[in-house]
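Take a look at this one chain, the form predicted alone, written out in C-alpha cells.
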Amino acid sequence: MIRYALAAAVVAAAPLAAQSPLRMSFWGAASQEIVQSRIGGVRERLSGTMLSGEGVLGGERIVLRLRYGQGTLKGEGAIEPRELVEGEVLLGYRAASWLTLWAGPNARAYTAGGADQRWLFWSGRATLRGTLLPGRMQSFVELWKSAGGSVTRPDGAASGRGAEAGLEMRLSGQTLWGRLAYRVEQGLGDGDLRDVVETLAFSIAYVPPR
C-alpha cells in the first residue's frame, strides 16, 4: 500500500507544482464500521471503530487526495477480530465547482492471527457537490467504480464499487468545517468471494479560506 501511494503522490507533484497558490486542507475522522464478508459458503460480520486522517492539496484545477485509517473489528463467538488498514491516493481534475473527476488506487487490508487479505483496486470516481446554505453548508455524493484490481487470500482478480454521501458545515470561525457521511463499498474476487464495507463517519476539518 505504502509503494503505490509514494508512487502516485510523484506523479502527481508535476501538475500541482505547477499550480500556484496551492491549499491544503487536514480532515481528522472517528468512524463505526461494519463488514460483511463472504468466502465461498462462510459468512461473517464484524464491526468496531476507525480513526483516520485525510490531506487534500490543490490549486485551480489539480487535487491531490491523501487518506488512511486504521481500526479493529470484531464479530460475534468464534469470529478472530481482525485488525483493518485502509488508504487511497487520488489525483483529481475540478471539471466545474460542482465536479471533481478522481483516478488512482484505494486498499484495504484485513490482519487475522498472522495472516492478511488485501484488497487493491484502480478505480475511477466523481465527486459531486451542492450548496446548500453558501458559505456554510453543502451537500455531496461521490461514486467510484474499479477499473482494475487484486486480491490475497485466495489470490485472483477483484472487481470493486461504491458510494458516499454527506453533508459539510462551518462550525466556527472561517476555517473549522465538521463532515458527517454514509459510505458503502462492495468488492467481489473470484471463488464466490464478497466484501462489502459500510461506515458512518464524522469528520473536523482545518480549511483555509479562498
Second form
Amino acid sequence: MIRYALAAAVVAAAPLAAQSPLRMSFWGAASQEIVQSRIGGVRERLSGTMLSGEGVLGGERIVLRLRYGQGTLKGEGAIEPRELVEGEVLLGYRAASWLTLWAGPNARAYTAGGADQRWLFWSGRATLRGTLLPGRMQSFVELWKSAGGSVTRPDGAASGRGAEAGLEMRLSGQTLWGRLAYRVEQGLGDGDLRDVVETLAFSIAYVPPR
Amino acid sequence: MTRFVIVLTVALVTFAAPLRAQSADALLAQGIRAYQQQEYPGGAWLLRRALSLQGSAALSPAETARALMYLAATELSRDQRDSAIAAAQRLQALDSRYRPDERIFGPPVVALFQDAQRSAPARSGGAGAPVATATPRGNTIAIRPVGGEDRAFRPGTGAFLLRITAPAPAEVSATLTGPDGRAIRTLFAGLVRDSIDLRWNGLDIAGNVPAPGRYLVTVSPVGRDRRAGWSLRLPLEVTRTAVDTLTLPPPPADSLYRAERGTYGRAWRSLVPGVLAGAAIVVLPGIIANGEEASSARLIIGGTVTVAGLAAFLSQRPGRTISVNSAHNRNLQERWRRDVADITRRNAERLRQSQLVIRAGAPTYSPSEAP
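Let me have the form predicted in complex with its partner chain next, following on from the form predicted alone.
Complete assembly follows, chain above in first position.
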C-alpha cells in the first residue's frame, strides 16, 4: 500500500516539479540487505532483497528527504525469516555545493512471528559530494551519528551510527540518473544488543527537468 | 567732359531701371490678360516668367502677390490643383493677410485659398509650410512636407508625405540619408511633372525601424538635368514614442563555462573524490561496526567507484579535449543566442507597434551641390 502511495506521489509531483523552481528527484532502489544481529551472545545473520523509494525535494538551500523501503530477510538454518521496514525523514541544509547537513529521524523495524523489534534514531548527518565529470558523474560519502534513540524488545535507549558511500551518474538525457551505493549502519541497545545492517543498493532516479 | 559722363550715367540709371521693370510688369500684365482670355497655359508661362525675374527687374512685393494670385487662379483653371495650391501657399507665405478679391475671382479660387490655408502647417505667425526652391533655368522646383511639419504614424502602416513641385518637367531624385550620412532609402527618382507626393513609410530598405536621429531628404537633379548642380535639402528630426522593450539577457557568466581541455588540477579534482569514496566503502565497516565481518561484495562497489575516479582522471588529463564540456559550452552559447534573438525580435515587434514622430525642419537650397 505504501509502495503504491509513493508511486502515486512521484507521478503526481513530476509535472509540478517541471514548472516550479524547486529541485526534485525521485529514486527507486533494489538492494541487498545483510543484517547481523547480536543479543546476549546470540548471533544471527540474515540477508534479503529490499525495494525502496526515495524523494528529495528542496530549493537552493533547504532540502527534504524521505526514504522508505521494505523487504524480507532470511537466515541460515533455523533462523526465522524477518520482515524489514525502514524509513527516514530528514531535513537538510545545503551549506555548499559539496556539503549538505541533515537532521531527522530514521527507523527500522523487524517483524518475525507476530512480534516486532523497532529501532528509532534521531540523527545528524553530513553528505559530501565530489564531481568526477561535471554534470555527469559524482561520488558521495554520507556519515551519520545518532543524538538519541530507542529500541524495543528489549526496550531501552539506543544509539547508532552509519555511513553510505557510492557513485551517482547520469544515465540518459538530463532526467535519468543511476546510483551505486554501499551503506553500513550499527545500532546499539542495552544489554549487549547490537544490530549491524549492510546495504548494497542500485537505484535509478527520475529528475524532472527545471 | 566729366560733366557729360556724369549726366550720361545718371540718365542711364534713371531710364534703364524702369525699362527693365516694365518688362516684368509687362509680363505680369500679359499673364493677367491671358487669364482673362482663358489662355491658361500661356498665361501660366507668362506669370512664371514675371515671377522668376530677379534683382532690379523683379516684381515689387505687391506685384509679386498679384502675380501669384493670378498664377494660382490660372493653374486651378487648367486643372493643375497642386500647382495652384503651391502658388497660393507661396502667396500666403509672402503675405499671410492676403485674401483673393471675390469681385474678380470666383468661388473655386476663394475655396482654393481656404484649402491652401488649411493644409499649411500650424507655424507661429501663420506662415505656410517650409519651402525651399531651386530655380534651374527658371523652373521653380520646391520641396515641402505635406500635412504639417510634425507627423506621428506607425512605421510600415502610416507614412510621412513630402511634395515636390516643378512647374516645368524636371528629372530629379529624392534620397533619404541617415544621421551617419548613409542612404536609408531612395524615395523617388524620375520625372516630376507639375508635382509629386513622396511617401516614406518609416522603414529602411531592409524593413527595419530606423534609430531616432536627424535624417535628411535631398532632392537633386538627375538624368539630363544632372549638370545643373543644385540640391534641395529637407532635414527631418525622427523620434519615437516611448515603448517598453525587454532587456537583452547578459552573456553567460564565465563561471558557467566548463574547461574544454583537461588540466592537472581538474584531473586530480576528479580522481580524488572517486578514490576517497571507493576507499571509504572499503574501510567504513571497520570504523562503523568494528568487530563484525563485513560483506566482501562491498569491495565490488568500492572498486567500481575507484575505477570511475580513475576514468574521470584519464578523461580530463592535461591537453585532452573534454567533449562533454565542449558540448555544454556550446549549448550555453546557443541558448543565450536564441534568447537574445527571441528578445530582439520581440523588441523589434514592439518598436514596430510604436509611433514614429517626424518633425520637418527648414528646407534649404544649395546651388553648388553636385549630384
